[in-house]
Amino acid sequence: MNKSASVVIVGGGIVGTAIAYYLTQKGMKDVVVLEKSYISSGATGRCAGGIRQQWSESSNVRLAMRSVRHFENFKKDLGADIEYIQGGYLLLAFDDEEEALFGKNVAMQRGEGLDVSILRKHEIQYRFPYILLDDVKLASFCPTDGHANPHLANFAYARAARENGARIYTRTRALGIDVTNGRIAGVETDRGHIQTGVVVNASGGFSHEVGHMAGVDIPTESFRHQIMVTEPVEHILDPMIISFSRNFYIRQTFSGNIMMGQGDEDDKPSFNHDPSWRFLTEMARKMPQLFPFLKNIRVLRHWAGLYNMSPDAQPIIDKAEKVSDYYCAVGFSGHGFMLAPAVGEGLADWIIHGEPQEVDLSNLGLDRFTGEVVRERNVV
């Protein structure tokens, strides 16, 4: 194992490997990634793979639009087929409050240059006749949203980073971060010490704990979210469909399986990955009410992962104030996969050049929590 590195990244999910890839692509070859398990073992490998640009906060819209440009060129740039499909995202509004919010959001999103529109009930019925719309008010739809296979994307970034010179150590746990007089001195692992002056916390559900290793207080908590997948069926769903008030998302995979998930509002912060019978029964009851074709489809399996939540449900991308060259890319609140390309690019520029270049990471720093917190509303 390397005894020293220019940068040590803690976390081998898609955020960590994307940062490693863009660092090495931009010329910094002496990069180490530490992953306590295997690549794509954490939140990345447990997510639904959605890629959405429809947000209630403009900074998230800009970040997601930047990521989509990378996803559109993923195969050309990284030589990997990640089953990327731009089938759109259909967001359903079920009450007057959501109807008003969607109108406000779409106006803002269009102002940022996003191709997005409001669909009235008859338009939804015409384009997506397999949805029961009894309680639906309207929807917003963006055709350049989509989804991909998160495992394949994570593997592709890791492989490309390695080819560019990065060292990725799996089954290697970060035990501590050495800080001397406010400066990073190294990282202690269960396989030895790595001398470095730069550490990136990209540890997903364990971001608070990895922050604590360096004396940096990161206000994140992790919550269990669950997903189930059915047997493969004939293709019917192009878009990913989501409801914030009804707490669900659903999409069809490249292989024909129907994937759907929700959060449990009663869950407390934890590292619990155990799937629950309650989740299965709730989903089996509510989803066929909107999607009748699900009624007789068999469930193959279900699993759980962690949403690493920030106080405003937006990512925390920042450089610590009191510890020199300690960076964090955490608190994605369930959306790290879709934002990873832009975050990786922006943070790589920040480390190399002293500031982000083309990626707007404003309003995502730790200092925003000292004042009024404006929460991202478009979160399941």
The other form holds:
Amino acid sequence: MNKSASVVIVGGGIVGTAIAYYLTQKGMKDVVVLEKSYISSGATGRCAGGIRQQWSESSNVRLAMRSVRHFENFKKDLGADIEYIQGGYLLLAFDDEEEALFGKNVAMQRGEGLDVSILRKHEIQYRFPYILLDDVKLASFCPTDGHANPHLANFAYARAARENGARIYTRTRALGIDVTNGRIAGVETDRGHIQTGVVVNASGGFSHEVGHMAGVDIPTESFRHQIMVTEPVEHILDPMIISFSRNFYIRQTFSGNIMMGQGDEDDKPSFNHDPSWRFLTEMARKMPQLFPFLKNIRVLRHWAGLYNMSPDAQPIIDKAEKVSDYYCAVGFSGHGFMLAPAVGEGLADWIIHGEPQEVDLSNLGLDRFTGEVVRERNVV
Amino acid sequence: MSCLSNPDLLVVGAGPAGLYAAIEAASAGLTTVIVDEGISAGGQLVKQTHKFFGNEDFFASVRGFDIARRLLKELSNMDHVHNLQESSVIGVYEDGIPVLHLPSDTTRLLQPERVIVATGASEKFLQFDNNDLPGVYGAGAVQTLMNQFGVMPGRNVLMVGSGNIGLIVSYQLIQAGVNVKAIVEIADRIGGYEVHANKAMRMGIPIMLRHTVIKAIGTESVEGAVICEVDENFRPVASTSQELAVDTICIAIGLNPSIELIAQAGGEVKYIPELGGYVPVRDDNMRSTAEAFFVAGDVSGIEEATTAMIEGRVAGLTVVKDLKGNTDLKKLESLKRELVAFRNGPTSARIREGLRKLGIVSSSKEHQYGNPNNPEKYMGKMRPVIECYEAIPCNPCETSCPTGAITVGENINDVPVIDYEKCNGCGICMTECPGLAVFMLRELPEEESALIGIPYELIPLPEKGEKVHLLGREGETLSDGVVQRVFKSPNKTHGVYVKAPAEIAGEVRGVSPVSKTDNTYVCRCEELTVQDVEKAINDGYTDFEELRRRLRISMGPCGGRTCRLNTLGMLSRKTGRPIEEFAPGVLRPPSIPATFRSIAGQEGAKDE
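Same protein, the form predicted in complex with the partner chain this time rather than the form predicted alone?
Now the complete complex, all chains and molecules, led by this one.
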């Protein structure tokens, strides 16, 4: 294992490997990624792979739009097919409050240059006839939203970073970060010590703990989120369909499996990864009401991953104040996969050039939680 | 219904182990629910039309289905027993154990105090061309069709594997009026009991040792099979291939413990090949490392019905002790002694070795393995590597050597010894050895590679400069290489020299032309072939979990029962790391695919 590195990234998920990719792509060679398990073992490998630009906060919209441009060029830039499909995201509104919110959001999103529109009930029915729309008021739809296979994207970043010279150590756990006089001296791992002056916390569900290693207080908590997948069936669903009030998302993978999940309001912060029967029964009762074709399809697997939540459900991308050159890209609150390309790009620039340059990360700092917190509402 | 939902004990699987576990528990007054997938209880017993071995206490000379009948009768006289037939446990969750009733497609949630997992095993799968054709069966399926459903699986059968199951099912097929064309056995000796083999042979079934199936022929279903001899390294020798006109290929190459539920319960599992693969870690009371979960029967290690029954009783009695505070300790100890006695014979050597690795005591014999000759001293010199460790009467290597470098000696059964000083590296021994056991080797340290000579008897002979797959001892593709030289011999055993990376030089023992077709399936659910898996491993996906996510292997409806162990085996061979070092991957619930309807329709919920 390397005895020293210019940058040590803690976490081999999509965020960590995207940062490693951009750092090495921009000329930095001496980059090490530590992954305690295997590539895509954490939230990346457990997520649904949605790529959405329809957010309620404009900074999220901009960041997501920038990511989408990277996903559109992914095959060309990284030479990997990640099963990226731009089938759109259909957001369903079920009550007056959502109807009003969607109108406001779409106006803001259009102002940011996003191709998004409101669909009336008959338009939804015409375009997506397999949904039972009884209680649906309207929908917003963005055709350039979509989804991809998170494993393949994660592997592609890891592979490209390695080809650029990065060292990615899997089954290697960061145990501690040495800080002397406010400066980082190195990272202690279970396979030896690495001398470094720069650490990036990209540890997903464990961001608070990896912050603690350097004495940086990161206000994140992890929650279990469960997800399930059916046997593969003929292709029927182009878009990813979600609802905030009905608390679900659903999409069909490239291989035909239908994947869906929901948040659990009762769950307490924890690192619990075990799926529950209750989740399966709730989904089995809820989902066929809107998607009747599911009734006779078989559930193949279900599992759980961690949402690393920040107080306002928006990511924390920042450089710590007390410890120099301690960066964090954490607290993605369930949408890290889709934002990873833009965050990777911006953070790499920040490390190399001292600022994020073209990527606007200005509203995502650690200091924003001192005043009033404006929560991102478009989260399942 | 509430005692059904919250029983003292849930027994999963009503085979010999499960039934006996339930009998011990219920007779001590525990409320016991038995969940079983079959149309009738008894597990494999109901298919077993042969008489059992053993002693009188354990049904010697009684036929399997009669044993099932007796056990069920005993259970039916007991209170507190609920038998949920045609039902399957979906998974073990933090909030309970859902059970799917297959005919009604409904589920119900159980919250038992203790669970005895007696789920048995699934069949190991074999990779050969067109192995996805209808007509390729596991022996268990053939037995179910034939002995349980009364359906003839085919007219002409090729049996693959001469273990007890292969031998017994062959005999049963003959009894059912089916023609068994042959039993092929890749090993050089019959795997099962001699008596079973004699029985089959008396029926006129040829047992072809060192033979395997390499291809199924047919378009819509099996119309034939190509079998051929294998050499010492289990490589098919294509020149010996022959076609058999069969409509059924029955695979009986071993069993794989069904450990999913124990793994989901958080019980530790360990790879112990002697016990059939991954098995739960457990103590001699059959308790897994998940305290409330016990195992019994094949799930705890592939063995046979008599020990399964004893293990079931041990588990049942221990559960009684857990929940009632006491149990018949005398009976428990005597059963444990019985287990040790049963495993005392020479045919249980593997079981003893497997149990030893689990820390479970039983008497065992140490085996010595011969030391191969050691060519490492002559690094960089072209020289033969003779992989002939078994004492067989054979000495062409000695008599053909022009420099007298090879000595077998007076006793022709001895293994050859080489004097590398005298050897000039000509390679004649390679082309003379009838066993194709001589390979040529020359390290090229400056290139971090090696030149390897392979004896080759197939047509067409590769040409110099041709790209070929470099194969390992089990025919697996290790890497690709280019032919450097072809040494044609008048005796038709030619020498093909290839260059291989230094780290696999000791493993390359064959070459095969780069073929354009690839339909040797590892994973039938996701239609992944050997080449798909090998390519991904070559691409660097050498962590089973990464491989799984890269290819979706083991993510289909079978949940990896078919492909998991074979994939781990490929990973192990290609990386040179033992299977034990790989995590077996997460065994995610549900263990059996269940419809939305069944999950939503539990506990009396109405379905429109």
